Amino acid sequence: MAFNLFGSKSKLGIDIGTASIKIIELEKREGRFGLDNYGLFALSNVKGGPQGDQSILKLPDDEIAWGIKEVLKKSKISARDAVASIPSFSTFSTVIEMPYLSEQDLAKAMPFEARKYVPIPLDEVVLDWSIIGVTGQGARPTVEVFLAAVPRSETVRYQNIMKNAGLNLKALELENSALTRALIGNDLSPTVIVNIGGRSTSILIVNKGYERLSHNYEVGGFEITKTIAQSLNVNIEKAEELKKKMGLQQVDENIINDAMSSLIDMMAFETKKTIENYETEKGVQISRILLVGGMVNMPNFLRYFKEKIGREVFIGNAFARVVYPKGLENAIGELASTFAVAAGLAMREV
């Protein structure tokens, strides 16, 4: 689901998250995407570093634009056409059922139907929708419609940020739509994507290529790092270093295991509960679970999460359909997890 602003092809995907700005440059070559460049601006680069509930999204627009320009400059990224993501917590989306109508009649009816679901006045949002399936048989079939709304103030804000960064914003897209494109492509099987971000974790259920359910859980990588720092009485930088080095390895010298495991257990519990509730309600069997985000690259994280869930779990590969330079083989797994949203944005045909 995307909100077209001008309608032109883009080479940059820009993911402005809570803890970092991630930018990737992709170019389509003979039907495949090629990785041209990438760069990341971390919250720690902001004067004073991350403190309390500080988030990049809470910074003034000119500071966010400055961070984007820093990435472009230091990574020597030349492209200027961009697609940017809107974080899931800033948007509203749902799947609704309506009587089967022609697309023209459906377009007329949608604003009236949307009033039942969108929690703010419709004149304050940009509304978009897509038909994702036809259900029911006989004389009264129904259509499934994916409905999304973004506050107009957010669209204006992103336009201003990109303009101040010297970029041509071609479209804004829901973060979950970008993830689905990058990780699932044309696979229609019921899939769960667990995106572990800096400040929160999103649990996304996709079926037949479209988002069916999204649940945000307010624990992310930074909360885990902070817990390690408090438990061991070390600073945030040292705690982050220990987290990346030791992860969840089952060894005697792993002093961070206890500090991490309780929060990751809760993350796994939320994921398991969300899946089971969906399967029970919809009568659908989830076929796989994909993990993305910087934390999934920690030692032993995948095995630990899989044991807690009791299902097949895989690390999502956003670069499965991307051609990349040979020198990146050893780093591509970590890059694919970290830049999953940005890659999906850059893959979008505007």
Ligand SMILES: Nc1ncnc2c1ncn2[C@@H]1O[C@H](COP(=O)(O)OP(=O)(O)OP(=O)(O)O)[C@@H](O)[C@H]1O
The other form holds:
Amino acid sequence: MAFNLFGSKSKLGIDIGTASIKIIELEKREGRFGLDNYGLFALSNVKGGPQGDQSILKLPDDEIAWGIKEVLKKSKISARDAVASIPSFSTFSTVIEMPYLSEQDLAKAMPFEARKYVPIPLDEVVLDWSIIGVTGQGARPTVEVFLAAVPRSETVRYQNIMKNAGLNLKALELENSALTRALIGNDLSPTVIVNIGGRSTSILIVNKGYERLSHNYEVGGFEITKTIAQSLNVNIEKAEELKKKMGLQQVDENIINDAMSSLIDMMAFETKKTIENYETEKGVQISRILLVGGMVNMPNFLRYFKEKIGREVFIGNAFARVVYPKGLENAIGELASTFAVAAGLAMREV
Ligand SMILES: Nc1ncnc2c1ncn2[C@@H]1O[C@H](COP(=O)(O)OP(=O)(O)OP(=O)(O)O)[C@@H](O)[C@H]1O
Ligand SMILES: [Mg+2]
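Would you mind giving the form predicted in complex with this ligand, to go alongside the form predicted alone above?
To see the whole picture, the full complex is given below, headed by that same chain.
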């Protein structure tokens, strides 16, 4: 597949998840994005197949690079400029308030300030920050600063993987920043994005277009598959198949409901708690919840989650501003949630 809808130069977004590597190729013209190509390399493509605690990110770097090359080859992707993400569970971010200073003075003050918040020695991380708002009035205005830290070793690792895959890495970005770009657009209302992947669930609060809070909850699709396997005494592959086929359908013959529902209830509870804490602390009302990640494709997942949370919940559509070829209509919903991070990466200006 290679559509090249607009005939302009395209860029790759590469999301190395624990369950699969997702690559998307977008081109841009006059403020619109066109979907040129996409591809996925799943853990099941790895020799030996999916196992208990297997994860793409636990593979040796050269195998990950090989997996990326496989996707490029199989999907006939020709673009080489890429933006890749660093997973939420290996990064640190927070929003802090600082006195109103000039950009230069702030730049000088940040490393000292960061020391109070970043749980890793500063010489082992790459620090990034940006002003996202001005608060406080009168004589003492303050600025809100989004502060992010990525372990230096991780950035080196990703640079090597991309180089070995034959790609030009144009930028490395936090997973949550990519999700914000793909799903929020110009919407300024307080929104929660819940990304339910293989290893973990990340809960992200975005307000006025910027990330305000993120929380990583260490339960995802893998744990759910494992629970199904244990309680029905079947192997991981069979459990994975049942999970995707039966999901949370409320029918008598659904033999996996009981096994998984408590884990999914906990995800919903964690989301609810994070939202309520934020609302109380900041005095704002969250207007909607957007779900993305492979897990949300589970039959009846959206309805079940909505019931547990008791709020407006939607499937996030990373392709809301993307033009795609005819014939993809049926697949686009699942693509838009699974490739949400990758889409946001490919939309980044470099
Ligand atoms: N149709 C489906 N029904 C149920 N579960 C599904 C479906 N499709 C994918 N999943 C599950 O979603 C999970 C993978 O999601 P995703 O691709 O978002 O993960 P990832 O990005 O690789 O992981 P992470 O973000 O945690 O590193 C797997 O556990 C998989 O079983
Ligand atoms: Mg993911």
